Every structure is written in structure tokens, then in C-alpha cells.
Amino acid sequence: MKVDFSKPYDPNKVEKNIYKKWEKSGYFNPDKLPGKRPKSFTVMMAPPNITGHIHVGHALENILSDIVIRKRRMQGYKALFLPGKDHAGIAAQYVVERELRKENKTRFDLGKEKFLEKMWQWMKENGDAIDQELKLLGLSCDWTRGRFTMDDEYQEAVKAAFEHYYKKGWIYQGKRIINWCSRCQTSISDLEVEHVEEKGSLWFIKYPLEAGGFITVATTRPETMLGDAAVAVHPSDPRYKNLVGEKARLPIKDRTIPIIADKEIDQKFGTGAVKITPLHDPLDFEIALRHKLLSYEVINQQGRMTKEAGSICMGLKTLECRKKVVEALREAGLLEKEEEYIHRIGRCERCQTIIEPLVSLQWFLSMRELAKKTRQVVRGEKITFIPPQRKKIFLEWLRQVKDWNISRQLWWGHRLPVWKHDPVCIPKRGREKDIEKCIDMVVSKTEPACKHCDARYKQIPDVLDTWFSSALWPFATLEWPQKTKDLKTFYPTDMISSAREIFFLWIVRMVFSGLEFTKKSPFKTSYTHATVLDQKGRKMSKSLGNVVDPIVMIEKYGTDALRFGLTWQTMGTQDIHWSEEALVAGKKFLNKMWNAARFVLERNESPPEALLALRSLGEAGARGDYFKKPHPKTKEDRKILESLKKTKKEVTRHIDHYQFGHALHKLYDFFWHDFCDQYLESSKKQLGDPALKTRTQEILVLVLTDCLRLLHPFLPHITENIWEAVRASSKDLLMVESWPK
């Protein structure tokens, strides 16, 4: 027996050694698993960003995925849990820029080349740290297949995807209203704008009518009125029916603008009359297109007022300009009133800068055909969503999805494979007449050469939205577009686990990308797990100081206790209110398991006859089950065996339905109450009866070993450690033994 049961169970002395044994065995790699395994089962890790340490959400997500993969491995599947990391575009660049600010430097002080070297250095240091933290969670990942979204092979997949879309005419360049972060100096996705309710003001401004009188509009952003092109009302609003078609004078700028009617106007907001600023509001931009209004850009990409804003505000920041405009309106007697107003402010998810809607020349992916095809597949039940209501949310988002702005003005990320022709053309000898045939812009995975002149092409500086590359994750990690053995074996994947906040950013995009590039759904099940909140029900954030570090919890209680605590609270997909008490309960349960195992083993001879008799039946490993069903001799025997049978069935069903907390609760109740409190106590008397002793020993071993196998996906370290004692002569680890049938 290798395990010393004379000492109390100490996870800190056990867990790291057990993990080293797993790694040394090679069994994390599905190609090295014992026995014939004709079926594969694949789980792709949602790759953590290289922005820092893992958080408790990462811990929950990956522990639940590991429960699934460990069970499937024990069921004889060729099980792959593929890990990885995401380069995280804007998020990672922001973090490194923040580090530079501590040295009073900016990325521009370093220059692009040196800054990118800094980014790769950051990735190396933090990427390795993230891997080590994930290993501390006990994850049975195949680290030999680990991927990073900026690996050379992955970059080739991204280029291939871009070129594919471009050739189909679905990628185009155009001027649209986008979300602009003046600090990060890039466009960002609608889904990456954090809308926060803040206290502000609603200003009521009187616009003089040419025919006499005023029309009053309400706005939360008076500085943008300098770019107004019209005043708009709803066509059915009786208050303004006679004013549609009339002219008003724009205060301060003293410009004549029309009064128009549009069905998009909310009659209940303010006075029902609103200002239209086409270049600084998405809705106003669409209204301006419909009514063919003039446009005026009054805010630039630095978040400052332009020359078009006039001398009163030119060069000022928007909030500085706001004060000037309000003051000027008040002096002119055109500010009717100001009211306190709670409204939602869009802020950059990363740096919290207020987002400016600006018109910008960007690259877009047309979503019409992709959305249509994806809706058909999802309606056809090709993907199972857990919880089921996520399917309806998925379809609704696709119904109203807009074209995807895929370009970003960052330094870190996948460069668009788009090349611009040098404006100066030097014709090749004898080809002077062909100079007009030079193509201005080319999409190519490698640097193109002009057929008609000696000028060079230069790659444009824009990079792709991080989620463009992440959308390829389920198959690019298996070396698509190459037709590899791994792609054939492990794709489509079986399940993906993710948080709610990246459902549209990632899950939806993986589905339409998988369908477009592989003609298959990228996964069979999309599991959206709960969010871990603090005890007060608030989201965890550094600003609130309520973040739970899973590594600190591991140091305090051990990995298995953390796995127990998080899984114990995962009852369905309702959000979890963090409770350290669940980890305390987990640690107590581990001690209960340890003491129960000691009791069972101490009640057997050395070598125990019951163990040897049962062991001889179990050499098939994952290909068969270990034990013949013992014939019960007492009421207690029959009761525990019947309860065990029911527990095996229910636990298997719960895990298969992603009811992780329910499965663990069932196991806890059976082991603690049915086995320890009842059968172990009754077995003390039975072991003293020669007629019952051997059969009681068999049942004790049977129940213990089945419990170890059932609990292994949840508590892998302690179960593996006890297994060493129970299966002293076996060469195989518990992680590849068979799942109880």
C-alpha cells in the first residue's frame, strides 16, 4: 500500500504529486489512452485572455468541462480536452499600455516594432502562468495540443477565412457609424460597449422657427447640436403636424435646418421633438440617409471638437464644449430648462472611456447570408442549448444582426491581409500602356507583386477584431484549413462551455463560422454556465474589491475542495452567490472520504482476500467492469447495494444532462449518509460474524471503489490517491478505469 492512512488527509501534500503522475502517464493525450477507443469526445476550452491571472469564472467553467471529459474518458471515449489562450486584441494591448504608463511611457515612445516585442514578452510570461494556474485546477487537458490564437498556423487559418469571405463578396470597406474609443484609438464592437446608468442632465433647447416662435428639443448631449442637420418629430404626433416641412434656425451656429417626420422618433422622450446629428448618433445617421440630409463632423477621433464646431468650441474636449454650449444658450435665452436625468452612457469595456459614435471608414463582414444559413441549422435542432432558452435568444439576435465591423486600429492582433498599391507607379519596360491596369488594393495571404509596374504593395495597418479569429477556434485549433487527422477525428466537437457575456461575441460566431468553413456545426452542445457573484449578488470587479482568486482558495483549502465548492453551488444555470462555506464543506467531505477508505482497508487482511478475489475480475480496465454483483446476505447489504445502483444511474444521468450540482449532491448524500452513517456502522457487527465477514468485506470494497470512480470527475486528486491503496497491484490510474455501469 503506497498511501499512508495513519496521517490526516493533507491536499497540499498530495495534489501536485498526483497531477505529476497524470502528466507522466500521457493519458491527457487521447492518442495514448489504453484500449481500443473507436469513438472520440472533444471539449474545447474557452481560451483565457492573456491579460492576467485566471478568475473564479474561469475556474467554474473549466472545472465543469473537466467533469464531462473525465467521465467520457472513463467511459472508453478517445477524450480530448484542448486548452489554449486568446491574444485578446484591445484588452491585452490596454494592459501592456497601462504597464508602460507606470514608466511614464506610451506605445508611441517605443514604436510599433518594439511595442509588439513587448506584447510577445507579456504573452510568454503570462501565458505560461495561466497554464500553470489551469493545471492547479486539476484539468485533464492535452497540453501537447495547446493553442494560441497568434500561433503561425492559426494566423494562416485567419488569413484563409478572410480571403474566403472576401472572394464571396461578403467582406467590404465602407463608411458607417461605429463605436470609437478616443483613448484606445480604435473602433470597438457594440457588444464590447458597457452601458452604465449614470446621473446626468436633460437640456431643453428652443430652436427659433423661421415663421416665428420656437420648437423645443430635449438632449443629453448639447455639444453635438453644433453638428445638427434637422429637427425630427414622429409623423403621427399631433403637436407638430403643422410644423413638418418648416425651417428652424440652429442656435449658436445660426444655420437653417429642416423639420422632418420619421417613424423612428420616440414621442415620449423629452418634448417629442429631437435634434438630428447624422455623424454622431447611429439612429440619426440612418434617418439622415433616408431624408438625404447634410452632415457635419464636429467631434474627431481624439474626442475633441473640430473646426466645424466653430470657434466657440474648436479643440475642446466634448465635456468642456458642453459647458460652453449650455452657457451660450443660457445667455441667448434659448435654454428653456435643465432637468436631472438618469441615462445609459456607453463606455469602453476596457478603459471606461466614454464612447463616441463616429463615422469611420472600416471593414465589414456582411451577415445576411451567414445569419440565414445559421438560423436554418439552429431551428433544425442541430445544436442543443443549455439552458434551452438560449436557443431563442440565439435566433433573435441573428434576426436583427447588423453587418459586423471586423477592423480595429490596434497594433496587436491579426493584420488584415489587405495590401495597398504604392501611389507612385513605375511602369515596367515595354509595359507603359498597362500602367492604368494597376490594381489599387489586393487581398492576399502573402505580399503580392504588381503585374504592370515595379511599385510595391504595403499591408494596411488595421488588425482584425479579436472575435474574428476566436470564431474559428473549434477547427483552427485542429489545423484547419489543412485536412489533418485531428480535424477528422475530433471535429465536430461535442460541447463548449461559456459565460453569458460572450454568447453573442463568441458562441454565435463560432456556429456560423463552422457552418461556412466546414459545413458542420462546430459543437453538438452549447452550455452556458452560471455567473459567480459575490455574497451580495454583485458582479465581481476589481473596483468593488470583491474578486475571488481561485488560486488563493486552492492554497487555503486545496483544489478538490474548490472543485467541490463551485460544483456544489451549480444547481442548474442560476447565478452563484459565492460562499466560502461550500469549500469548507468540501474539505470536510474529503476528510470523510479519507477516513471511510481507511476503515474499509483496515477491515481487510493483508493482502485482503476480498480485494484479491475482486481484483482478478478487473484486469480489463476501461473495457469492462470490475466486480461481480455480490449476493447480499443481510437487509443492510441489500439496502446499500440497491442504493448504490440507483446512485450510479442518477449520477450518470445528471452529468449527461449537465446537472453538475445535482450529481454531486446525490453522491454526497449517498456516501456520507447511506454508506458512512449507515452501512459502515452496521458492517462493524457483520465483520465480527464469520458467516458474514467475507461478503461484508466484498461489499465494502465494491461500494468504496464504485464511489471513487463516480466521484473522480468531481474530486480527481483524492480519489486517485485512495485508488492507489485500493488497487495496489494495478498499473493503471483511476482516471482511465471504467465508469460504473
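What you see is a predicted model; the values in this text were computed from it and never measured. Residue numbers count along the first chain shown, from 1. Here, rigid core means the biggest group of C-alpha atoms that superpose within 1.5 Å across both forms. Compared with the form predicted in complex with the RNA:
- Taking the rigid core as fixed, one finds a CA shift for Q302 smaller than 2 Å between these two forms.
- Core-superposed comparison between these two forms: the Cα of M441 travels less than 2 Å.
- With the core held fixed, the Cα of L209 is displaced between these two forms by 2 Å or more.
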The other form holds:
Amino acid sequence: MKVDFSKPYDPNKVEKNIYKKWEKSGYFNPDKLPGKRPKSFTVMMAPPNITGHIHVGHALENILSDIVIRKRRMQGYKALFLPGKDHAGIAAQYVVERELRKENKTRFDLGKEKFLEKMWQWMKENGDAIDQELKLLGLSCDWTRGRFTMDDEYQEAVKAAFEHYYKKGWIYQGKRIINWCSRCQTSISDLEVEHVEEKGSLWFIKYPLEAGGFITVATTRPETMLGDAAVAVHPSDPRYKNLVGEKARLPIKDRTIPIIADKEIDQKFGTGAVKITPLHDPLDFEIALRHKLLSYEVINQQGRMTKEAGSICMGLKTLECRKKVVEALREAGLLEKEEEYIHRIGRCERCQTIIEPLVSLQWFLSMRELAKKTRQVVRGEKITFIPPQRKKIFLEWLRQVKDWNISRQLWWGHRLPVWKHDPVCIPKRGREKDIEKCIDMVVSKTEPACKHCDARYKQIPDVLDTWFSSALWPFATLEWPQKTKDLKTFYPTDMISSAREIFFLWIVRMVFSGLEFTKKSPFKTSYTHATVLDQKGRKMSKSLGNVVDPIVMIEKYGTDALRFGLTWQTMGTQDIHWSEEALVAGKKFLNKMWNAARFVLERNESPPEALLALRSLGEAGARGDYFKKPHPKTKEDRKILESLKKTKKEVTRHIDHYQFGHALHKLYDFFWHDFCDQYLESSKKQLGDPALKTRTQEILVLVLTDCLRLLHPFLPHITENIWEAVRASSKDLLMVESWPK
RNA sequence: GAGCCUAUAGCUCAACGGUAGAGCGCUCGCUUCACACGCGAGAGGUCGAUGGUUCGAAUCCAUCUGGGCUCACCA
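Would you mind generating the form predicted in complex with the RNA now that we have the form predicted on its own?
Every component of the complex follows; first up is the chain already shown.
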């Protein structure tokens, strides 16, 4: 017996060595698995952002995937768990910019080239650290297939996807109102704007009417009045019906603006009259289009007032300008009142800067056709959602989705494969008429050449929304658009495990991308795991100091105990209120297993494998007859064998239904109470009876080894370690042994 | 404004139509030959509130009240 059963069980002594053995075996790579494996089973890891360390959510997410993968591997599948990392455009860029700020520098001080060098350096250092942390979780990932969303091959996939959409006419450039972050200096999508409830004011401003009297408008942003183009009321509002078509004087700017009627105006809000600022509010932008209003840009991309705002306000930040405007209105007697008002302010998800709705030239992906097709497929039960309510949420979001702003003015990310003739085409002598044929903007994977002149095309500086590339993850990781063997073997994938917060950002977009590019749903099951909150149900955050670091937990209890604790708490609820006690329970359970195994093995003079004729997978194991079934001789024998049979069935069923906590609870109860408390105790008597001794040994070994198999996906290290003692001569690891039937 | 989740022992959670269970913690006893990270015994719950369906409800329905989440252009 090579395994040292010194007591009590110490995970630090075994876990790292076990992981090395698995890595050395090559079995993480599905191509190297023993036996004939006609069927594949694939899980793509949700690639962690390179922004920092893994948190407890990553731990939960990947441990659950690993449970599924390990079970399937044991069931004889060609099991692939593909790991990776996401370049995380805006998030990663922000983190590195924050580092720069410590040296009082901005990315602009460094320049694009130097800054990108820094990003790659960050990626290298952090990316490796993340892999190491994931390995500490005991994940059975195929590291040889690890991917990064900015790998060369991946860049090709992104370009191909862009080109495909462009050719279909679904990608277009347009001047539209978008969310602008003045700190990040980029547009961001609606999903990246965080709406936070904050205390503000509602100002009631009197706009003098040309015909005499006033019309009062209510606004939370008085500074935008400098860019007002109209006052709008509801067409059937009796208070204002006779004013529609009249003119008002815009205070301060002293400009004449029309009073218009639009059905979008809510009569019940404020005074029922709304100031329209076409370029700085999404609804106003639409109304202005409908009514063909003039537009005035008063806020720029730096979040400061423009020349158009007037000489007193020019250059001021919006909030400074707000004070000035309110003051001026008060002096002029045009401020009717100021009410306290709680409203939701949009802030940049990354840097918390207030988002400015601005009109800007951006690239968009039309969602119409994609959404339509995807909804059809998903409605047709092609994807299983766990928990099932997710399906409705999926469909509802797609029902109302708007076109996706896919361009970002960041530096870190996939450049749009769009090339602009720069400088403009100046045809060689005698070919002046060619200027009409020259295409100013070209979408191409490589640099195009102009047929008419010597000038070159330059790639536009914009990069893609990071989720554009993430959306391709399930197949781009397998070298799509190349028709590789891997793509054929491992795609579509079987299950994806992800956090709730990226359901729309990622899950939905993977589905429509998969359907568009591969004609298949990228996964069969979308599992949305619980969010891990602190014990009071609050989100974990550095400022609250309630963050649980999985690596610290591993140092304290070991990986298996962490896996136990997290799985133990996964009971199908929306949130997990973190309890470290579950890890304590895990640690105790591991020790219990350790000691039960020692008992069973010490009571056997002959090697346990001889008792059960253990065979490795690929031989008899693949057929499920890896042991000879001992027949019960006593009522205790019968009871434990029946209970074991039931447990196997239920555990398998629970895992297949993604009921991870239930599966583990079942195993815990069986092992501790049925096996240890009852059978192990009665075996002590039976072992003393020569007529029962051998049979009792057989049953002890059978139950122990079946438990090791069943528990392996959950607690891979300790089970593998005990397995070493069970199989004295056979070579194979427990991770490729067969799953009990 | 719309939708969703949740309320059970001190804490974290099971049970989902038929006399309330686990883990952790707590009390008492036990170093009994696998395990004191253990064994044995025990305390601890009007199953958020109200009303309804039912022979029977923590479990189904309605309303309410706490927690929490998501979506939406409310100025």
C-alpha cells in the first residue's frame, strides 16, 4: 500500500501531487483517453477576464462544469473541457489605465503603441496566474487547447464573422445616439450602463411664450436646455392643445423654439411639457427625427460644454454648467421651483463615470433577423435552460432588443476589419474619372490596394465590443471558420455554465452567433449558476470587505473541501448565501472517507482488486462489468447493496439534471450513515465469522470503490488518492475508471 | 412601469399534499480495536402574515408584508 494513511487526512499532502499525475497522464486531452470513445462531450469554460484573480463565482461555475465533465469522462465519452481567457476590452483596459494613473499618467501620455505593449504584458502575467488558480480548483481542462480571445487564429474568426455580417448587410455605420463614457473615451452598449438610483432634483423652468405668458417644463438636467430645439407636449393634453404650433423663447440662449405635439410624452410627469434636446437624450433624439427639428451640440466627448452652449458655459463640466444655468434662471425669475427627485442615473459599469447620451458615428449590428431566427429556434425547445425560467427571459430580451453598437473607441481589442482610403484617392494622371469608381471604405481581412492611386488604405482605429468576439467562443476556440477535425468532433458543445450577470451579454449572443455561423445552437444546455452572496445576502465587494477568495479557502481547507462546500450549497436557488460551515462539513467528510477507506483496506489481506477483479475502462469496464457482483449473505449485506444500487441511480439522475447539491447530499448520507454508521459497524462482527469473512470483505470493497467512483467528480483528489491504494497493480487512474451503473 | 426569485431550528439550507430533516453551532456523556475532523444522547421550529381549496397544507390558490434580482427612453 503506497498510500500513507497517517491520520487525519491532510489535503495539502496529496492534492498538488494528484493534479500533477492527472496532467502527466494526458487524460485531460480527450484525444489521449483510453478506450474507444465514439461519443464526445464538450464544455467550454466561460473564459475569465484577464483583469484580475479568480473569485468564488469562477470557482463555483467551473467546479460544476468539472463535475459534469468528469462524470462523462468516466461514462466513456471523449470529454473536452476547454479553458481560456477573455481579453475583456474595456474592463482590462480600465485596469491597466488605473495602474498608469498611479504614476500620474494616462494612456494618451503613453501613446497607443506603448500602451498596447503594456496590455500584452499584463495579459501574459495575469493570464498565467489565472491558469494556475484554475488548476488549483482541480479542473480537468485540456490545457493544450487553451485559448485567448486575441490569439491570431481567434482574430481571424472575428474578422470572418464581421465580414459575414457585413456582406449580409447587417453591419452598418450610423450617426446615432449612443452611451458615451467621457472617461473611457468610448461608446458603450446599453448592457454596459449601470442604472443607479440617486438623489437629484427636478427643476421646473418657465419658457416665455411669444404670444405672452409661459410654458413650464420639468427637467433633471437643466444644462441641456442650452441645446433645446423644441418643447413637446402630448397631442391630447387639454392644457396645451392650443399652444401646439406656437413658439417659445428659450431662456439664456434667447432662441425661438417651436412647441410640438408627440404621443411619447407622458402627461402625468412633471408639467406634461418637456424640453427637447435632440443631441443629448435618446427619446429627444427620436422625437427630433420625427419632427425634423434642428439640433445643437452643447456637450462634447470630454463631457464638457461646447461653444454652442454659449460663452459663459463653454468648457465647463456638465455639473458645473448646471449650477450656472440654474443660477441664471433664478435671477431671471424663470425658475418656478426645484423639487427633490430620486431617479436612475446611468453610469459606466467599469469606471462609474456618468454616461452621456451623445450622437456619434458608430458601427451597428442589425438585430432584426438574428433575433427573429434565434427566437424561433429557442422557442422550439432546441436549448435546455437551467433553471427553466431563463428561457422566457432569453426570449423576452430578444423580443425588444435594439441594434447592437459594436464599435468602441478603445485601444485594446479587435480592430474592425474596415479600411479607409486615406488620403482620399488621387488617381494617377489621365485616370481622373476613376475617382468615381474608387471605394472609400472597404471591409477586408487584409489591407486592400487601390487600383487607381499609390495611396494606401488605413484600418480605422475603432475596436469591437469585447462581447462580439466572446459571442464566437464555442466555435472560434475550435478554429472556426476552418473546418477542423476538432470542430467536427466537439461542436456543438453540450453544456455551458455561466453567471446570471452575463446572460444577455454573452449567452444570448453566443446562441445567435452560433446559429448564424454554424447553423447550430452552440450548446445543448445553458446552466445559469447561483450568484454567491455574503451571509447577509449582499453582493461581494472590496469596499464591503466581504469578498471570499477561493484560493484562501483552498489554503485553509483544501480544494476538495472547497468543491464540497460550494456544491453542497448548490441547491437550485437564485443566490447562495455563502457559508464557510459547508467547507467545514466537507473537511470532516473527507476525513471520514479517509478513515473508512483505511478500515476497509486494513481488513483485507489480499489486494482489494483481486476481490473484485477490477479492470480499467476500455476493457470490461466499458461494458460495466468491471467487478463480480458479490451476493449478499446477511440482511445487512442485502440492505447495503440495495441502498448502494438506489444511490447510484439517484446520483446519476441528479447530476444529469444539474442537481449538484442534491447529488452530493445523497452521497454524503449514503456514505456516512448507511455505509459507515451501519454496514461498517456490522461488518466488524461479520469479519469475525469465517463463513462470512470473504463475502464481507468483497462487499466492503465494492461499496467503497463504487463510492469513490461516484464521489470522484465532486472530490477528485481524495478519491484518486484512495484509489491508488485500492488498485495495487492496475495502472489507470480513477479519473478514467468507469462510472457505476 | 413590466417580469422573476425568495421567506422552514441560532446560522446556511432540505422536504413540495399525509404526523418537520441535514450541515454548522449549542448542551451532556464517552479516548469503545477506521475516524475526538469521531461516537452516543439531547435541547432547539405556531414552516413570514391573512384568507381560501382539501378528509388532510410548510407543500396548491389569492392577497399582503419583508428580502433580493432583471428588463424598460419616464424628461
